[in-house]
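Only one chain is shown below, in structure tokens, and it's the form predicted on its own.
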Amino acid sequence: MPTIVPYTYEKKEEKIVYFTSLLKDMKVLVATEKPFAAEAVNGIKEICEAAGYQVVLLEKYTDKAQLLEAVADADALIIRSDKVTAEVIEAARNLKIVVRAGAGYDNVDLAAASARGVVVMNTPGQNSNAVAELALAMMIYMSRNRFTAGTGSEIQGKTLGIHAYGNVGKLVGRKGKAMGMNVIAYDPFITDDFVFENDGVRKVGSVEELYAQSDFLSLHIPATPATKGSIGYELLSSMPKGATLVNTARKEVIDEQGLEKALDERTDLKYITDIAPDAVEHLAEKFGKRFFATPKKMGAETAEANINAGLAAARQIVDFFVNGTTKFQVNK
């Protein structure tokens, strides 16, 4: 007899109690576009066959169909960018969990994954410090012209504002403070003021207040109805002369025709992303060094965060099916 193990998933104030066979060929797939380092692959097939299930891989797939086809009979879902929307849910008839390789969470429709009873799960702090080293070295780049004639200016001594205070946050926090930068944060889900303090960072009551005041402003906010489109021209107009807004969270917060007349108005202003916005070519063109898109999303982009992230993510599926442990589910 195979050993039956329960897991529970709690949806709003009710517990649902599955069973799962924890069987030879429980399928856990790996559907990534942008694949794995191989380091990160083979540590996720190690962790999951250790635990008796069966890893496939869906690498570089080019078409929504060859994703739904190797989903059908999954119990497990790793994914990184790759879209899970309630299609893919729906024909995912055995699906039990879905983890995210990373902090953001967007890319899943939670709302069909909670009517299925589908637990999602991100991997928090895996791909943080890779972010984090990009948010300075965004601000260096900007502040040192693009790294093209002219005569630049320093980082030391400016002021460096944080909008969400998460882990991300945090180490960007702590590495302006070690460059010698005066650091300032805004993050209405945090209460304790300690959790600042600890860091030597001053807390601002307002986000106005926090735009009004940062040299140099990273950006850790979530997409969410709330705050698509909520950083716009008000806030980027009211920023210091010579001030440089770094977006290293999701394309959708940035009100684009705000931030647009923003650059118009103010010829002070920069911008710079590694989620090149809707009209990345228009701004390009018209703002020329003050503004700059990578080519690609390149927050996790390092071989580090990648193989954190895929480990994390295999180790929290076992877990989950062994021990019930919902810790990191974001579909609550």
The other form holds:
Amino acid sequence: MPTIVPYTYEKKEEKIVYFTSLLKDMKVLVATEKPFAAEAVNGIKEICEAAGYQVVLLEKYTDKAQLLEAVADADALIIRSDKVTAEVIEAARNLKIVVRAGAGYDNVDLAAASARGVVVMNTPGQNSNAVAELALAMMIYMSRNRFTAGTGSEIQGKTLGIHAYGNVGKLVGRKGKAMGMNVIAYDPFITDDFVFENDGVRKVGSVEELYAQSDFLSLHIPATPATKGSIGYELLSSMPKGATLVNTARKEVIDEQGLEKALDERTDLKYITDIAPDAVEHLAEKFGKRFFATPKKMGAETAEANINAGLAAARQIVDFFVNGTTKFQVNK
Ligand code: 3PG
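Shown: the form predicted on its own; wanted: the form predicted in complex with ligand 3PG:
The next block holds the full complex; its first chain is the one shown before.
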């Protein structure tokens, strides 16, 4: 007789009990429109297969229908920025857990998942260093005229503002300090001054104060109903002369019309983003060297970040099924 190890997942007053012995043939679908590095995929397979689960890959898919078909018999799903809509949840009749290998989970319909008792997790911190390195690189790229001829400027001695002091924000701050920048930060959810002081970062009292003082503003806020469209004309036009807004967060947090108006009026302002705005071609044509968007989001596109986040996702799935661990659940 196989050993039956039960675990429970409590959803409100309802208690769902699975038996791991019955889950041995489980299917873990890795659905990544933007695939992980091969090493990360191999690591995910090793972890899942050691637990007795089967791994199925759906990479570089171009049509939602492919995802709907692939999730139909999946028990667990690992994704990146892939959209897990109510339709996807509906199509995934066996689904018990979705792990977003990364930080932001605005691509998952949490309400639809919760309604079906599907646990959603992220892997916070696992790809942060890659994103932080890119943010610093973007500052230098813009300061050096996007690596074209002409006199640029240095980032040393400039004020770097960090908007949201989470995993990525902290790393950007530390790297900025190492580059000789004066680092300030604002985060409405972190009230403990020590968190900032410990890193030699000055906490400012408001978002307005942050933008008004930052030669470089690095954005790290998530896309939520409260933050969508929240960075616009007022904040941008309050920035110091020659300032650069650096966006490695989400395009949705920018009010594009406000951004365009600020760039129109202030010919010294610059915007660099890792998430192309809706009007990317128009903005690129209109603002020339003062605007740049990466062709495809590349913040977390390092082998290290793929391995860290991908393997963490696989481990979290096994830990969930074997021990019922829900530490990184985001739809509690
Ligand atoms: C994240 O939220 O973790 C980053 O935006 C990375 O997203 P990606 O996995 O789509 O590159």
